[in-house]
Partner chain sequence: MDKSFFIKRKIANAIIYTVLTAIAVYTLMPMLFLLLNSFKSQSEIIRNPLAFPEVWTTEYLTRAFDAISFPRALGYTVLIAVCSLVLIVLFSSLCGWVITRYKSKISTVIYLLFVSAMLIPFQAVMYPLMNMMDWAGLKNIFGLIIMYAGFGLSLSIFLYSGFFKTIPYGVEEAALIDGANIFRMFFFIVFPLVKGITVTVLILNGMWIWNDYLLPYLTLGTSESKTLVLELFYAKMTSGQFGNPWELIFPAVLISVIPMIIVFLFLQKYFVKGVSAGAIKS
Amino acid sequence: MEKYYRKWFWLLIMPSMLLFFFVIAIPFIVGTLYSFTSWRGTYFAGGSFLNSFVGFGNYIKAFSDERFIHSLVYTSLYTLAAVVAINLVALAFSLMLNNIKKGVGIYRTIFFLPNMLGGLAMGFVWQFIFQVVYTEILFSPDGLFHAEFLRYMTQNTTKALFALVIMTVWQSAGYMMLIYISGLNSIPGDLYEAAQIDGAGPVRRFFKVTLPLLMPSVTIVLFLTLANSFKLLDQNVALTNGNFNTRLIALQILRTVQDNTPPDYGTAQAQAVIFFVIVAVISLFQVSVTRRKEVEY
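Atomic structure of the above chain by itself (the form predicted on its own):
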């Protein structure tokens, strides 16, 4: 089998390489070049690529736009809250299900099902929950429990941030839970027995055995949640549509085209390049840090 793969290696990977090249690499390079021009979507403002070249003008315009800066800060706050919440909930679910012997498959399926919903559909469902169930039924003055801070969550900049976090935790925690469960199942049981014999309690066993050996899974989950949180779009559109200063960075890039007449695709593309650089730097830094904390057994 090894000889077969060695012989046909390049032929086997060629479809994936071509797909990556034509679908990702070329559009990325072209988009980066267009970010230095006054591109209008279907034509160049100067008549040609060279005549419409503006250098770093689009990048200066992007950083001078208060809406872009606000969306960048807002996205960073959302990402920080979402990454922490998703990881804590997913890890708690995995530890709980790892100790269940009967019917564990059913529980895993139930927790994973929200991940199957599309972003727009889920956003509209949660918009109904926040606007009707939370505001008018559960937490109204005449409701089950009066909690004003849980009402009108999509109509306030701060509340909408937590609404997005609640929604994405509900959607993503089950998927990340499966990754953590896979990591937990790979930890040898005799390590726990040895730690217990040495007098380590449940908390000490978790921090001295489980968590260090679970770091490969932590690396993967952190990377996925960071990337997914930064590029969140559909849920933001469905839940608030960017109203009340709730634009995340992906929605801001989309709206930049609509906010300008004629459509300023060049500036929007510059914002996308800035967005890519930020996500790439943070993701690479996170992976390098967490990989150094991984241990072998």
Given for the second form:
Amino acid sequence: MEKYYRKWFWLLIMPSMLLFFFVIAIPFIVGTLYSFTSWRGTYFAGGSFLNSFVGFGNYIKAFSDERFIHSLVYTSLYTLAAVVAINLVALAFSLMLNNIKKGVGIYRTIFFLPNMLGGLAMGFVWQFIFQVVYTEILFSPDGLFHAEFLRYMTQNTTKALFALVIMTVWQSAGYMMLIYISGLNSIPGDLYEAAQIDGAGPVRRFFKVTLPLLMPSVTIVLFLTLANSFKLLDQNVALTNGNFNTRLIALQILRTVQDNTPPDYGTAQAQAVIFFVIVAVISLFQVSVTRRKEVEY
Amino acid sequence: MQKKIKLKAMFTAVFVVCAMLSGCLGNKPDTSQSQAKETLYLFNSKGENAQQFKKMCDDFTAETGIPTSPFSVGSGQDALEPLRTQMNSKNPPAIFSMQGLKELPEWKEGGRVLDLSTVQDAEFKAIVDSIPDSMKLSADGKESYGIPFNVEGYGYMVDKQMLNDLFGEENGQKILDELKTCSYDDFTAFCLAVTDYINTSAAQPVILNGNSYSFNTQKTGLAQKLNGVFAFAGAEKWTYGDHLINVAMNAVFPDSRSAENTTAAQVDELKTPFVAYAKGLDFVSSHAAGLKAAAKRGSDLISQANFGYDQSIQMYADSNALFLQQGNWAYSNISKVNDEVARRSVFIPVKLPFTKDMIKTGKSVEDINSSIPVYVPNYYTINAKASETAQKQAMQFLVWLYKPENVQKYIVDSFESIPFNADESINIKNSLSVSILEYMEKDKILGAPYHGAPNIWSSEVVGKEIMEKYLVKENWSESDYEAISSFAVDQWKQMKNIK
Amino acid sequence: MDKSFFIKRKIANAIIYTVLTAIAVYTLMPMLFLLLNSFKSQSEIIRNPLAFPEVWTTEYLTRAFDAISFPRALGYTVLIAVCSLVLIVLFSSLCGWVITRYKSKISTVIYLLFVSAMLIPFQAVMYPLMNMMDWAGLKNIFGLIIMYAGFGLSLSIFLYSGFFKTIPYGVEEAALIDGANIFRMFFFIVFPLVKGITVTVLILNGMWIWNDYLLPYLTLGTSESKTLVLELFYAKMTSGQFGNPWELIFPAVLISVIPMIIVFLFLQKYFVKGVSAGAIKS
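With the form predicted on its own already on screen, would you show the form predicted in complex with the partner chain?
Every chain and every other molecule in the complex is listed next, the one we just looked at coming first.
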């Protein structure tokens, strides 16, 4: 078999590889080269590529920028919270849906709906939710119940982090749920029967059968939430736009360009590379760990 | 083997279909027409005019035979990223736009912007020479990089009918004229009286420029809807970070060029005007209207859902607030909510508690407090790296656009804006534009030195500090004024030194 | 099985349904907000976002329908989405399959390459990519499709290779012995087994392509061939320098999301617990 697959290997991956190189790899390599120059977006300061070469200058600049470091820390904290929250919620959704028969389609659609909405309207909706519904209606002193922490969530560095988590769980739990559902669907039903006959309860069944067989999905969902959380931009802009020290890394990179005239694309590019390396190390580590836990036939 | 062929055929089919479809639907301006005459690429960053701009380009093509291809982006969003990608392309725009001095270094350093003062073409030179010195896009005053797109101005908008309803038909216009010239103290006393009147339906007569006017004894008409003096957009940093602080900056810098070429000592001179600014802002933000009831300064005042741009427009257009600090660009927004209000609105100057010693430009306190900022928000610039032909065509286009009949037809009628060289021959209907023209005719105008301040200093640094630390606080003290002023001055110097 | 089991089952079911419904209501709230405000004027939206419309009128919906040139924009969007998705599914399923089956260092490297591609922030490749596209004469719909295919591949290969692993070799071996060639084996035997994941790939990629703004904006700009999102941004842009025309945005977003909901409802019937191990082993 091995031999057979090997024979076809290159032909089958060729189209994907071509697209990959053309659309992602080459631009990213070029972009990485730019991070060693004082590139300004439309020209190189100093004339040519070679003349504007600054070595690791941009990297040093990036690391000595407080705002960059702060956004790195802030993004990591957000990612930690979001990954846990989204995964648990998505897994809970899919398990619940897996256990019912009637109305599965409707619930699935409802949970998935938030994903379909474009960004333009969502900024308004969520600002309204946090600034009016939460602040004035639900959690104000004469509201449903008084919770100062849930008021003015967009006006405080810590609270805004949780506001962002609330918003992204709402948006992406349904998305990740789909992947868990696909995973659950591919678990052979007879394994459950066997476990049931052995007298295993639901909890035991979950840990002994479901979870191990769901590991491929866990790998995927963990990775995707990790990657998406690290890259989060639109929601950050929509909710606080970086006010009150709430810049996530992607917004910080964007602002590095806007904060300087002429625009400092070289440093922004260096920040992007640093960010890429950090995330790549973390998530590749995660993928290799969870992948080892997967069962193969 | 046969199956393999089938599959290959499938692959090819998909590609062919995609290619065909995109061939049919894709835009293909660059190949077909480029042989005869070069296409003139234009980059327009006044996106709200996108349709009218396209129409204008089509008309130009019809008259001259030069094919045009405009690309518009909204000025509300970041226009620079798409401009840069356009610049990098094989067909870069020959005409692009720049929003003032802050954007000049980038294009100058990249060698993309043509110094128009070096152009020989007589017709074009005439336009370049006709740009008043204060409107030149130039860091040193000698070069000239752009042709003004239009001019804009801002101040406190006020609805004439509202003044009638507060003070009686016979006094409305008089009050308006007094407000245009009165002192800061008269102005604040007036605002306090209006606040009293809103709260108790009764107030002492107001004294403006020594003349006394009394309120209607009963709240009538629009006055019944008032709940505050100012429609204040606390969530929009630029309204106080850029525009309000710009008035204070006029005490030291008459225009953006002088702010750009400043010395540390001059920036220090801004300290006292900035204290005046802080006081003025304190007053405005503590007499703000709301959508349902008067606003209180605090966390609510900076929430986008209650005090954003749209909300402030709504308050003003629904007569909840007497004044709205905005420019003539807001006309269309107001008119969408209430066209009557838009058509009755005029500007009065934004006033600050200046004293004589604060002002270094030779103007008097009265001058500044009776003038409104009028400036060029956008310039047409020519791409120095475009081909010779393209540059020629670009000039031809601008010469065409600035023919008097086209100025009226496109800039005034179609874009509904004010040409930089507006005179009596121009026929403008928009009430806010008419109001700006009046100030221009009386030469009661201020500059836009904030365009010459360090990049992002005004809105993203000072505006942000004020929003996050001060607008959320109920009471401001003298030391807060000092702190705001020192912060603004120190940040400016620090940001300037870095570069 | 005894009676108590069924009672327990019933209670469990009741609890699950209660929880699900509660979450569904919570999830739907912002959507209801969108729905409600699609029937209101700008003033009503700004003043009372939570209130019911004063009059139920389709005025704003029809206006938005025209403002975003719905039929034409829908055509472009569907065209772009469908072409991109065909490429994505075709290429990524083959690639994902063969790198799971052929276990070698190079497979792992390729897998990791695609995985790490998902971590690249778009801004980091934007300018070089656009320059390349421009240089290749691909700043058009065709180029857009290629870019979507390129960006969509990583996630899809990641998903496919995760799931191909759970499918036993057995079938493939049997098919080979029967003399099927590799494409026939893949498309007629292996591919149908991962229908569920193909649907997931379609939905997840289709969604971001549908809602994406930056790529079409940079490639198509303000030309005639605008996608739905682009039309909406254009309509917003031409409505004024500052502020947002909510009375246009809400109904336009609502209209744009309806085709997606329909497609989703149609596709989700493929999420079936179909892949029973028994069928595969035999």
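In this text, rigid core is short for the largest set of C-alphas that superpose within 1.5 Å between two forms. Residue numbers count along the first chain shown, from 1. Treat the numbers as computed from the prediction; the structure is a model and nothing was measured.
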{"property": "Yes/no, residue 285 Cα shift of 2 Å or more between these two forms with rigid core fixed", "result": "no"}
